[in-house]
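One chain follows as structure tokens, the form predicted alone.
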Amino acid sequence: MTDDLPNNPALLPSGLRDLLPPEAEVEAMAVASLMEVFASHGYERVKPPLIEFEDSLFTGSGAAVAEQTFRLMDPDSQRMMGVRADITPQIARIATTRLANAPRPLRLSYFGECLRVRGGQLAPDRQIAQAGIELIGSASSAADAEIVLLGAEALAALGVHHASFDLTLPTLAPALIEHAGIEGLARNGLARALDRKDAVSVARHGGRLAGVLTDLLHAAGPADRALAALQSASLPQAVRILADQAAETIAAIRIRAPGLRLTLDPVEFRGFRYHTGVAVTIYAPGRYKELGRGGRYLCGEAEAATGLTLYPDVILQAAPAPKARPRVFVPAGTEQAAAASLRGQGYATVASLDGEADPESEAARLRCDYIIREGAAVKL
């Protein structure tokens, strides 16, 4: 590293980056497409602020992302504030305060940027765009199915087909462990073994749960196989309810989208700690980065809710490359009606400012593919 590198005005903090042409426009168009799909299903858009006071930002599900939140002092009120690391807790705040009296189920959508203290190995960016939906006020499996189906439709609108929707039950394994009374080091060892998918260690630390947890661990994969394992497993009633919810959700999805690729991992519990029921993570074929994630949670103190967050920047890496907007150069003296007509046809018009002697050369210099001649776009 050179001595003057830190003073380079183009140098940004780690995990932050500029988005340049044409990628910035492509992302904006993709977000508009996602939001249009959400709106067409009755999800109404809200726009929470980038920064909030800590005591509201970390209420309820917001506590789960507190350690990933940048904090600063408000010079006006002298109170601590946080830059949001996830938008879902903000939607929950809006639903329980400003929209507390709105009819349920409440369907809301959003888009915005989040900032996190740390990036991950697979996703090093710390500024993350989120586009999502929240369905608040329904505990039904039909609601869980709706967010999965709407996620599939939104991805298809961007040309992403055959995505895998990986369902999990984040509270199932902890509930089993709690019911069995496994505590202390044995509990920690069992949790690590499940997290690492280490069947040998699960058998060693699982005690009387070893058999059922090992069976469920091996059952992860296609949804039907995992559901069969859950059905045959000996589960306490509280855990059986979770298994039944998964079965009902998958059945509801299959009715409307029988070809959707569904997997189920009954003992996976990674992810946001505020999830309380069926959760989902979306992957594109052959890719390891998440296209989106979501699931069931509590909105406020006790209101049932479920939602899905999509990551436009990752989706665009998996989507087919969009066609660039064609650029047409408008020489000086061109009738404005001709340029307006071409804009209406999807062209971007780049107007001459100086009356160049060689319009063709100027058009090429400004990365235009066309030039207006006699009111029409002519290929250079």
Contents of the next structure:
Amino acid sequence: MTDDLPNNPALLPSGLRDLLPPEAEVEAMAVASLMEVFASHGYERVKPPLIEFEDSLFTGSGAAVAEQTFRLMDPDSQRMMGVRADITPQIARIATTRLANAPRPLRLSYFGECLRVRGGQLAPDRQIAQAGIELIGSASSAADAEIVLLGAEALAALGVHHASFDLTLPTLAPALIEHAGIEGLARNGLARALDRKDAVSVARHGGRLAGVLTDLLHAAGPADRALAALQSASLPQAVRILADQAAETIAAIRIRAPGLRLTLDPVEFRGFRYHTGVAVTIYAPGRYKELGRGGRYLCGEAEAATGLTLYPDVILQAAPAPKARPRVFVPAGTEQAAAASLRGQGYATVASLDGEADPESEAARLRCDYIIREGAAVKL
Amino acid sequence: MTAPYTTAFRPEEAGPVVLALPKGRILAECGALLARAGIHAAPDYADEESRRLRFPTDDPELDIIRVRPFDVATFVAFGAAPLGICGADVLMEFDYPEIYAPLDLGIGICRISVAEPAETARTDDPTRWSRVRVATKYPAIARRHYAARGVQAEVVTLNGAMELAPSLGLARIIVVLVQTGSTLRANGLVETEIIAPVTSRLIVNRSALKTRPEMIRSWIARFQAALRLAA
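Instead of the form predicted alone shown above, give the structure for the form predicted together with its partner chain, please.
The complete assembly is shown below, putting the previous chain first.
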């Protein structure tokens, strides 16, 4: 090759980035306040490793991200390992092994970075931070509601009050399709059409389900209206149970958070291949990326569980910018106690190292808003 | 660190809802539909000579933008325009999961087809191919179509005048949008296979439907009513 790109050391592999000041601190503080909300509701923190054996990483819900996982061989054990692409499977592993004897319901929280092999069409990121909770060992609708309410409280702690919580029933459409005996290519076409809300294709592939699926497709929207449409639809008994779960969850959420923006989309099931009951996706107006998602799944072989993962990177873009920590310059010879007291009040102190002749201009050069004079912070 | 405007720009707070319309073929047919939906845009929106790209309507809550058909999908997928109208061909090509297509508008009727020169058509057995060179504006559709038959498509992507490709030796086969077939005939080509019928759809950004369901639903309902009026 004669036309190689110059090897610029700033260039990172696609989908990766450096966080600089002040973003890195903003992110760390945001994560801390999310985790504080989780902890205050009794969710205890766990920290699984970045890499583990792929067979444990890909069991249960992990199968859904297998194709997105970086793999490497462990020279020590000669077994294949994966860099986690999602943390939920790791929490499920912990809950079913090391914490198998811990009393249920088990409430765990976590924060960590995940890596994906490919970025999406719209979101190129390959390193994704996840802050989440898992509620293991309860099949109750109160658990589904708790997850949503806690998500709302965590977002509110970061000043995101306008988020919209979209409840879905990922197993409803597949159960309807199965019950109607639609198989093979028609089944795939129908699943895809439902995913894209393509009313034409739903009518074309839907067979005798076309009517009910089209109604449910158009019912998606504000929770109460969508729920009414779902309850009045003619559904087989197995599917009716799902509708009842949705109704109970919505009622439980409404009691504690009547003002929460809640929508219901009965036939949506995209990307939720492992969910077994009520699932939730969090959106913010004008943001095309999801703030978080979660839902009911099976932990291990058969244990009922539900959980929620928040994406701090996306949430921070939807949140109001936090107030920056004010920087105060500490000229040489300043009383140490004065600087310490200002730090106690939330200032960042920037100490002079060499005793500048003009501390004021040095303070401005180092982006300080204040300077210490006679023991107090004075605005520059 | 991402560019700072990603935090500052919030389409929701930036005024009227934007409806993206495709330039060209479909735009003329949109006029009657918009009128029946009670949308009256500044008259130069349909004038391809106009330099404006964004047009107000008589509804202060709705603006129209006019972009290339493929770009309609991009604007809607990113939520820059919560609503749009585009052909099913564009949706098949891009396949953005962020786009919902809740309504068939029944305009812009055509099809995506395979065509080749009349003299070579049906002279050999396509099931014996392992690779085929295809000129098209739709690389993803062409690849998917042939992959489903176990054939690798070696795609030559063109932005127009695909019909020239076979006669100039660029590719024997083209995958192309066919409305009446007259362009194919004029270039000595025949349609050998229809990949999919195409009509225009009303498309909606997923996040917009989730966060502002009432508003988006009311627009869908207006277009539904307009379609009933036409029937």
